[in-house]
Amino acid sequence: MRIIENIAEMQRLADAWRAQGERIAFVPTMGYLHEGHLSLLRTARQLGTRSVISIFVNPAQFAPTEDLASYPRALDRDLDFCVQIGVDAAFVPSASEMYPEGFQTYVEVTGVTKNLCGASRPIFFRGVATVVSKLFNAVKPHTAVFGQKDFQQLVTIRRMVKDLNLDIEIVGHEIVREKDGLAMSSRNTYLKAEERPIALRLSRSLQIARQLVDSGEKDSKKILKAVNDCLTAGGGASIDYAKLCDTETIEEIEKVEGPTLLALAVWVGKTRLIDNCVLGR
């Protein structure tokens, strides 16, 4: 596996592969890999003849009060995982490589980023869109794989690719969960032992909502009340948002009359967890 730290070197390798007729499949990550990431990498290997991962904790998407400094990192372990999966190249740039002195150009996707995490983390999606566009320019992939746990991010990247006429196929990968139902996330390591049962309310509340919709309930208020009741029963959890939205516009809806995103962001102690499912399909 090639380990590349320089953008120009990554571009030269991508150009060489493309000249040889290879198909490049790409998985962007912030590292501290878990089975969810590895599942994305396995899918990428199936979709392309060459697979690339990026490992970069992107400072542009963190507000000053957020966990940039404490975000978990384990580069050597991550690279070992990549070798085991059979990844062809790992792009691991520094912050100064991605954002050199004088950097002042950002990519902003507007409408689909206003709600949910965009409302709670105002600079987040500008940072995401900017870094992903830069990574696309470095890796030059034919296809890129993103997890559906970050559903709004997936919608945002698809919107950016469409609006900017980027010749890249964006593939969404289903959420990978722990055996107990918790959606896999690097931030799960922040949870204390006594907080884990509280965190499981997220997946449980999704199940409750699905059961309601499957039994014929369409009223958003009734569904969200059941979700909120599940999340807050017993204390220990603070809801950032629990909303039902259109799967393409991310605008809130009053009735479930087709595929509808149920998106959650919940604080369990000092850990902010997100989860989602699509109802009514």
Ligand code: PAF
Second form
Amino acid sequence: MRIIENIAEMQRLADAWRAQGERIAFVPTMGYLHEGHLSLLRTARQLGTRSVISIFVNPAQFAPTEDLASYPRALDRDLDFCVQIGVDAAFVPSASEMYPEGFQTYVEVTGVTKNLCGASRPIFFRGVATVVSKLFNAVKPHTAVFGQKDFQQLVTIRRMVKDLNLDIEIVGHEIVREKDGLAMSSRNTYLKAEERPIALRLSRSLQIARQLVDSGEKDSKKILKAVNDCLTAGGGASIDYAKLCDTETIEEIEKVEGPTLLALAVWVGKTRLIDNCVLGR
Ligand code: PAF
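To complete the pair, please output the form predicted together with the named molecule; the form predicted on its own was given just before.
Below: every chain and molecule of the assembly, starting with the one above.
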């Protein structure tokens, strides 16, 4: 596996592959890989003839109060996983390679980033859209795979690709869960043992909502009441948001009449967890 730290070198490799008719499939990550990332990488290997991962903890998507400094990192272990999976190249730029002195250009997707995580983390999607654009320009992929756990991120990237006419196919990958239902996340490592049962309420509340919708309930208020009750019963969880939204516009809806995103962000102690499902399909 090639390990590349430099943007120009990554571009040269991508150009050489493209000249040989290879199809490049890309998985952008912030590292500390878990089974969710690994399944994105396996999918990428199937979608392309060459697969590339990027591992870069992107300062531009963290607010000063957030966990940039403590974000878990394990580069050697991550690279071993990538070799085992058969990834062709790992792009691991430094912050100064990505954001050199004088950097002043950002990509901003507006409408779909207003609600949910965009409301709680105002600079987050600007940071994501900017870094993903830069990573796309470095890796020059034909296709890129993103997890659906970050549903709003996936919608934002699709919007950006469409609006900027980027010639890249975006593939969404279903959420990968632990055996107990917890959606896989690098941040799960922050959870203390006693917080784990509280964290499980997220996936449990999604199931409750699904059962309600499957039995004919359409009223958002009733569904969200059941979700809120499940999340808060027993204490220890503080809801950032629990909302039902249109899957494309990410605007709130009052009735579940077609595919509807149920999106959750919940603080369990000092850890902010997100999870979601699409109801009504
Ligand atoms: O989902 C992530 O890990 C990050 O937001 C991404 C897409 C790698 C951009 O930094």
